[in-house]
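What follows is a single chain, given as structure tokens, in the form predicted alone.
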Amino acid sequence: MSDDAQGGPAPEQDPSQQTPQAEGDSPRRDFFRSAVAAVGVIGVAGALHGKYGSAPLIASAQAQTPAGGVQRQWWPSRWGPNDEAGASNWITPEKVLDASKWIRDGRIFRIGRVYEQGMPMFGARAYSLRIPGGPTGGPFGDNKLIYNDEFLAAEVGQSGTQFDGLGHIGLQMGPDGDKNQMRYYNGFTEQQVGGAYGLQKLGIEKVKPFFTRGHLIDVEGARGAMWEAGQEIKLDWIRNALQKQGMNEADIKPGDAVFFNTGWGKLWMKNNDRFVAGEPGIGMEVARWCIEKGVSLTGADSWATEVVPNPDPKLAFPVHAELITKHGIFNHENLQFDELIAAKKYQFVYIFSPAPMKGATGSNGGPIAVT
């Protein structure tokens, strides 16, 4: 594929002509419910292998997956078989240094979004915040100190602004129940994974912290409104925004982080309903090239950054499986990049250091663009 941005095709078709199924449309919002239980049991068919990406496939490794493909080895992993720090390995010192260069003007943009009750959630997740009380406790002292703390009830990794853990996503290999064929990240399996008070392997606090470049794509920008749920952006898409930004595929480089907007997040706290009922994202084709580009790390401003529901209706959230699972890719989930956008800066420093729970599937955080 070419490297040249600059001279990337215009896109060979307005997404906005694409018909997916209405947001009422039974079948496919039936789908979409039980692909919370789906997410870690349907397969994708076959696996990649791009010249940045994980150890070769042993094909004589294989099982039927319920989607009817076949599921191939991908692991180990390049940074070898006991690794769990997947692709932010990538963030060396010489990575910092490298990364740093791009800091001109000293500007910070916050790109998380503001934790409340109400926001929009996946599924039956939950997010409650509680003082008791008022002052928590006090006075103390002659000089009557006070204070408050506050109870949090929430999945806490896997809530508003959220950073995707390489133990959050997996894949049945296997029979149903077998916990030794149920693979994650470096073929870790879910009977050496799993745990009641928190992930055995894999938890958050493997993961390093981020300091790298990042580029982010405006999709909706470059089709001049906001895509629809279950389109999916095709890479010509991506090339297109590329060019109408200035900027060369070229620049992304392994460790790089790369995100998508797609104008979903205006929906955010406006009509929460329809932002979770499905969304526009990427889909296999562009996995493959942020797996060839060597990227640590994908996101984007809607709940999953991948197109749902798939145009594959067989297929429950494989870009997760493929990125997450397979490569060590992380993904970042319901950013804002309005402030970034008005700006006109789309490369930047990423900086995120995923709160170290141990044996939590994911992080809070609040990410931050520095340019």
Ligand code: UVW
Second form
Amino acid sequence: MSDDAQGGPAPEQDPSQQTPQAEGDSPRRDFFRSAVAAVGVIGVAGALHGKYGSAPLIASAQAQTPAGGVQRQWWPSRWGPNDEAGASNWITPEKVLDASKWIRDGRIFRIGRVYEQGMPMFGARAYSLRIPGGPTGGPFGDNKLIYNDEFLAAEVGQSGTQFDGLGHIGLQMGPDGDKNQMRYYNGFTEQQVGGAYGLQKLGIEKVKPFFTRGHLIDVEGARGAMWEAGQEIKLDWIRNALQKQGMNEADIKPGDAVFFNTGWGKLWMKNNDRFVAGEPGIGMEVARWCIEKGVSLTGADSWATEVVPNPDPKLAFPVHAELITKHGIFNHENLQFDELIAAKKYQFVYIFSPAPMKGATGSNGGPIAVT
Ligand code: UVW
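Following the display of the form predicted alone, present the structure of the form predicted together with the named molecule.
Complete assembly follows, chain above in first position.
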């Protein structure tokens, strides 16, 4: 499916006027400088004639495309200019009924990880759970009831097993600090999206609950070994794995969820430094394949699903931007598939309802696969 078919009309922006890259000091860029070392920034500044705002001629810029060109406008979305639910719109009653046919033996597999102190984290993120006192309160009443409460300080939607929402990732299309030219899914700007007490647009509470067909592609199994950081999983490996698993690519339908097992998850809580320093994963080739299939969600046993560092050292997380920002496709990270693989269950119903924390960028929670 073309960009136009997937995302609505996509008028070209003026590609003629690019200026040098702009660098900022975000923790993500720090992460790349220190831990991965080979990644550039995504911003390519430019001076555009008054496409943005009312001034006839304003300084502007555009993000670089993975092909080295200039970003094309990706909005309005296929679900209309006001949509904030993205590819969760695929989950219709018909889709749920269709997916439910894949429940055959009633087994439930947890595919999320346990949230715990010391789990690997991207960048400077934190997760800290405390139970003050012990018990926290009581005794109450003649029956002497006591209770415990926890206090959690965390990037709650972006730690451990995490479901990336549409307000998590955007692209800077203009000069540093110009919030009218930082764009998210459906073209919403940072000016519209940002909010000190939670996102004002594209918050995770706008996502519809998922109940859809899930396909697990075990590329570790196909290769016979864990993939390494920086190795891109190309389409031929996806097809190879599907064939080995006795699955048919044509079985992947619009609205389905596709998961990749790379083996990287074996490092979880075993070698956290290596786990977060990079990862194997899909690149733009497989991202486009997912878009053509019309999937609603990707996921993996790694912290980003996509290859890090990207083989193109000038790009940072281009798959995140392609799937989330441009196509409203969600991403579920830090999953685990060992039990599904041991049971040779590669197709299932994926069930997940993001915690509707108003204005959050993502969600924690306990996704399941039902077979
Ligand atoms: C980023 O935020 C870039 O990473 P992730 O979504 O993988 O946590």
